[in-house]
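One chain comes next, on its own, written as C-alpha cells: the form predicted alone.
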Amino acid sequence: MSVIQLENVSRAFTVTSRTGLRRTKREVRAVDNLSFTVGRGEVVGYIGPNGAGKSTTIKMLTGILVPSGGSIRVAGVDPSRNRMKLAKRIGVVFGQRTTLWWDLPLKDSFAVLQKMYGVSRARHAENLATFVELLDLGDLLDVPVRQLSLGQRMRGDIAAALLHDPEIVYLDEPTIGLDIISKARLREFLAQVNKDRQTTIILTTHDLDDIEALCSRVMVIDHGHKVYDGTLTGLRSSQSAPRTLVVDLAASLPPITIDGATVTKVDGPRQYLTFPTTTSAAPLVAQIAATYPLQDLTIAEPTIESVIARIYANPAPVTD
C-alpha cells in the first residue's frame, strides 16, 4: 500500500533580478511534473545535486510548501491542508538543524515532545528506553543539548523524530559531519527501526555510503525532474559504467594487451583494466592467466559516485 503519492507535482518560484534601474521577474521551477509513489516500509534514497529540487520536494511532502500544480497525498491526506494532523504521523530530521531545545538537557527535550505529540507515558517510556539503548544515549540524557557533539546531537534528533511512532520519516543529510563510527551506528539503528516497525524512510544525502547501506530503492532527481527510479543494481547497469580488473603481476611489465579490456593505469606490477558491465570477466581472466605471470586479481564494480556522475552528464529519464 502506498503511503506517499505524488502525481504531476510542480513547484515554481518567482525570482527577481535587477539590471541597472530595471527589474525583471522570471519563473523558476524547482520541481517540474514529478510523479512517484512510496510503499509502506520502503527505504528510499532521494538524491541529486544541489539545487535539484530535493529539499523542495521534502517541504511539500511535510506541508511546509504548497505545490504550484499536481496532487500530493501522504498517509492518506493532503499535507498542505492537514499539517497538524500529518505532523503526528511523520518525523523529520534535518542534518543542519535541530528539533531539540538548545539549553535543556536531552531528557527534557524528549519529555516536551511527549506532551507535544500526546503520546501516552507508557509508550513514550518504552520507545525512549529502546532508543536510548540502540543509540547509546544513556550518558547524555542529563547533558544540555548545546554541550553535545554533532554526532551526539544527531543521535538525539533521530530519537526525537521517532518517539511518537511516525509512519514516515524524512531524513535530510542525517550523517553530515559525523565520524565513521557515528555514521555506522546511525545506519544500523535506522535499519533496525525499519525492520522492526516497518517505518517508511525517505533519505536525502550526498553520502552515497548511506544509500548503499540502507536503501532498497533510489530515486535520482535533476533540475526538478526524476531521472532514475529503481534499485542500486539497476542504477549501475542503466549507465553501462565500466567494471575494473585489478591485476597483480609477478613483475612490472608493459601494459597488458587482451581482447575486451583496456588498461587505464599501471602502478608497478599492478595494472587496472576496464571492461563493459555487460561483458563476462571469466574470458578476460583466462586470457591474462594464460599469457602473463598472474599473482592476484580482483574485480571492482563501478562506484555509485561514478554512476551518478554519468546520469548528471546525460539526464535522460530511465527506470529499473
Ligand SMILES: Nc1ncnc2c1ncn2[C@@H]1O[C@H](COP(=O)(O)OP(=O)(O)OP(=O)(O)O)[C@@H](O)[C@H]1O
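Condition change, the form predicted alone to the form predicted together with the named molecule:
Shown below: the chain alone.
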C-alpha cells in the first residue's frame, strides 16, 4: 500500500538576477516531471547534488509549497490543499533549522506540541519516556533550545517531529554537522522507530553512510529529474564502476601483465589492478598466482561515493 504518490510533479521558480543595471528573469525548474510512490514502512534515501530539487520535493510533500504541475497524494490527501489535516500525520525535520522554540526549555517545546497536535497526556508521556531514553535527552529537558549544541538540538528536533506518532517522517539532512557518534546514535534511533512503528521515512542526506545504514531503497535526483530508483546494491552495479584488485607480491616488480586487468598503481611489492564489474575475479587471480610470486590479495568494491559521482556526471535515463 502506497502512502506517498507523485505523478508528473513539477515546480518552477522565477529567479531574478542582476548584472549592473539590467535585471533578467529566468525560470528554474527545481522539480521536473517527477513521479514515484512510496509504500508504508519504507525507508527511502533521497539523494542528489546541491540544487537538485530535494528540499523542494520535501516542501511539496508537506504542503508548504504548491506544485506548478502534476499531482501529489500523501496519506490519501493533497498536501497543499489539506495542510493542517496532514500535519497531524507527518513529521518533518529540516536539519538546517530548528522547529523548536528558541527561548523555551526543550520540555516546554514538547508540551506546546502536545497541545498543538492534541496528543493525549498518557500517550505523550509514553512517547516522551521512549525518546528521552533512546535519544539520551534526560539532561537536556530543562535547557533552553538556544543553549543546546547542534547535535543536542537535532536530537530534540527529531523527538519533536515524532511525538505525535506521525505515519510519515521527512528528514532533510538530519545528520548535517553531527559528529560520528551522534550520527550513529541517530541512525540507530531511526531504524528502531521504523521497526517498532512501521513509520515511513524519507531521508535526504549528503552523507552516504546514512543511506547505507538505513535505506533499503534509494532515489537519486538531479536537475529535478529522477535518475535512479532502486536498491543500493543495484545503484552500485548500475554504474559498472571498475573494481580493484590489490595484489601483494613477494618482491617489488615492474607492473605485472595479465589479461582482463590493468595495473593502475605500483607501491613496492603491492600492485593495484582495475577490472570491470562484469568480470569475475577468479580467473584473474588464477592467472596472477600461476605467473607471479603472489602472497596476498584483496578485492576492493567501488565506493558508493564514486558510484554516485559517476551518476551525477553521466545520468542514465530511468525506466519506470
